[in-house]
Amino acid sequence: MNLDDTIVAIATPPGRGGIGVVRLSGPEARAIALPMLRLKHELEAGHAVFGELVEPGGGAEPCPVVTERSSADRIDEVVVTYFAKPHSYTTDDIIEISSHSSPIVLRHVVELALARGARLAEPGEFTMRAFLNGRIDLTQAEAVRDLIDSQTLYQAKVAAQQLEGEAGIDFAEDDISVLPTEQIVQRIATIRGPLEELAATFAYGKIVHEGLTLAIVGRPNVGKSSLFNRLVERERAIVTATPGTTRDLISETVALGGIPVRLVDTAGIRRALDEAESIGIRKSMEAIAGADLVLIVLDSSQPVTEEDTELLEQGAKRPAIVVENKADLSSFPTSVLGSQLPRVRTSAITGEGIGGLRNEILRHIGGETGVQAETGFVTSLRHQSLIREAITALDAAQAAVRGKIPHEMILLDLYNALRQLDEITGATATDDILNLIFSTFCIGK
């Protein structure tokens, strides 16, 4: 990959739509783009100019500014924006050509650019150039990808906050006097504490980043599908009075508190009456095993059965919430002896208790910190692993201090901790790590 090349790519998703964007970046961006354009005004940095996309002539000179409308060689109307170096996303010259989002037109713009010497951009190459040219650090580059991949507004807000960058740890480079042992240990502990707290937020951050899978399980005809439809807020699952209607897994993703939650409606668990139901029940058990959270639905208008008890025993081994459904048919809570699981009474028919159920699910998602962790938590496994390695290095430094190890050796442990944090921001990231990260980007970003 030659970073001095001028690169080109379609920057908008494939398909037909109102607007599509082709982006060029590099030293020849203007010279490559202008021959295919007939503009109302000269290009000016930071301004959008209306014009036309045309077939370039045989010469190498740019097309002139249009003085009167001509359609003989016009392909499409366009809006062209010029970002001059170094005040651009990549710090190179950037030309963005916005046309109607016809795949044919967008591909033709790319082909014209390639014919004049541009190179097709690699996945994430625009953002990689921004990183390598010092425009952003690695955490901000990863936040760009997360912002693009966001499924909820909350995820987008979290990614936007991470775009502001992350704090690091500064060690004094000037010579300083050697402190007493206990003061050195205390200063290391002052650094270690916030890192430990940050690493502990990954359980919540992982859910924010990746979402949560929630399985709805229970005996046939306890109202699982009705409850599923209430949470989805539309009639997604078929509901009848006949037990065993649901034979296969039905899933839908909704946003709860800004977190993508994949709801899975399962077949009723009982002794199977036929092969199809047997397969459905087996899939239900697999869904329970693979879920991050399980809703165990009971019929509060009936006594607890043996199947209910077995499900409650399974639920005690994993994160679960007991939902006492059909509260509209019963004024008394279901007797669930010995179960310490959180319980919510609902009516999927009237909507009673649905808000409380959503709150209980959100309480589980947030754990001890909940959305209070919004201002600072870890969403990347790579970041969490590096923070843990930094903590290990600080522990080694503390042990070295107490063991009367020479201070030069202690500094090695401290700089090892700093190196892990620098790798988060990309200050010391290897080429393999960079290639792995940027290969997950879409082409054009």
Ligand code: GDP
The other form holds:
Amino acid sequence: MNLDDTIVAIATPPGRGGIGVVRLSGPEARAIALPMLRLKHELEAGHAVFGELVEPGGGAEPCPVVTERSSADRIDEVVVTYFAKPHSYTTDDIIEISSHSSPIVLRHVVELALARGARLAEPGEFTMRAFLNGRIDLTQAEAVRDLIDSQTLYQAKVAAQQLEGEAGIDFAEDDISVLPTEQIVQRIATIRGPLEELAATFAYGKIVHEGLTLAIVGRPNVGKSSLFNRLVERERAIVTATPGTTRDLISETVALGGIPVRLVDTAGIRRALDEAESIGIRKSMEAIAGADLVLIVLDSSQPVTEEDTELLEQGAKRPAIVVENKADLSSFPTSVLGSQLPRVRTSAITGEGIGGLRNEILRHIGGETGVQAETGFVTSLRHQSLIREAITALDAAQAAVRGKIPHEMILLDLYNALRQLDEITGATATDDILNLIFSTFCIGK
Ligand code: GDP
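Now that we've seen the form predicted alone, could you pull up the form predicted in complex with ligand GDP?
Following is the full complex, with the preceding chain placed first.
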């Protein structure tokens, strides 16, 4: 990919709206933009200037300062911001033209820029330039993408923290002469420990990044749908309809503790049960298998049935919470099955116990109140795999030291560990990895 040309893209989402921004980055950004602009003042780095977007080629001078307000060649009123190299997002000259967000106007600005030699930016190319020009590292570039993709404010904050580049691993920079074996082993252990701790945070980090799926299972009429609605009503739904899902499983994503939780209600069980009891159970089993957390709902006003027993047995194989619903009715003794699972008594009718159920769910997922929120954690599978590989290389190095393998060979293992960690920040990332990461960005970022 050419890094020296000037790229252009619409930086705001498609559609009509108040303001839309076209962004130009590269050595020719100013020269390409000026002929289509009639500005109130000269461009000045770091300042926004009011002006007009005009058809270029009219005047003799490029970019004459506005003298007459109403001119026939005016397309829109604009605000233009100039970020001078190297103090810009990409470290190159950047011009941002904010017009009204009309797809026609924005596209025209891009076409004018293309006609004057700019190239259409690839997805994520602005951020890629920031990375390749050394302004940010790869984890920060990924944080930009995660921030844009975030579904909850908490996820956005986590990404913003990573964008700041807070996480870091310090290596001792002491001069190292040849040390006794035990000391080498000890030194490797001091690196390995924090890496192991970091890797252990991934289970939680993955939930923060990807959210989790919560299945609500139980016999027909125990109150699954009513509980589902109760859980959803007080939370802001993130996605109301999930296109492409079958009507058998109704799902809705809500933010619980800043984490997107996809609630799956196995409403199809009822319909399936008309055909054969076993299908109903099978549907529940499918929902349980795909869930990170299962709510096993019982009707506490009814004696426990065989079907309940089966669900408790299966559900207990996953992280699960037993919900004894219909607490407002007279209750039967509860089943001892699944007694090791947390239990909550609820009434979907009166609302009793719903707060407790929500807290129990939050306890499971951690969420913004989770202890790990402050200490930093790994949210990316890519980072996690590299940390694991670094640990493996350190283990190999330790084994080599103990096996009295020559020091040069041990260095190879240590270097291998370091290379994995460098790859996290992109210091040694290959083109393939870079393309993979930046292709997941939106255009204009
Ligand atoms: P599902 O088949 O498991 O989804 O159950 P529904 O949510 O459709 O509820 C079945 C019936 O039980 C409905 O008439 C609900 O109004 C009623 N119901 C649900 N939860 C409660 C509860 O906590 N107490 C009482 N008394 N009735 C409930």
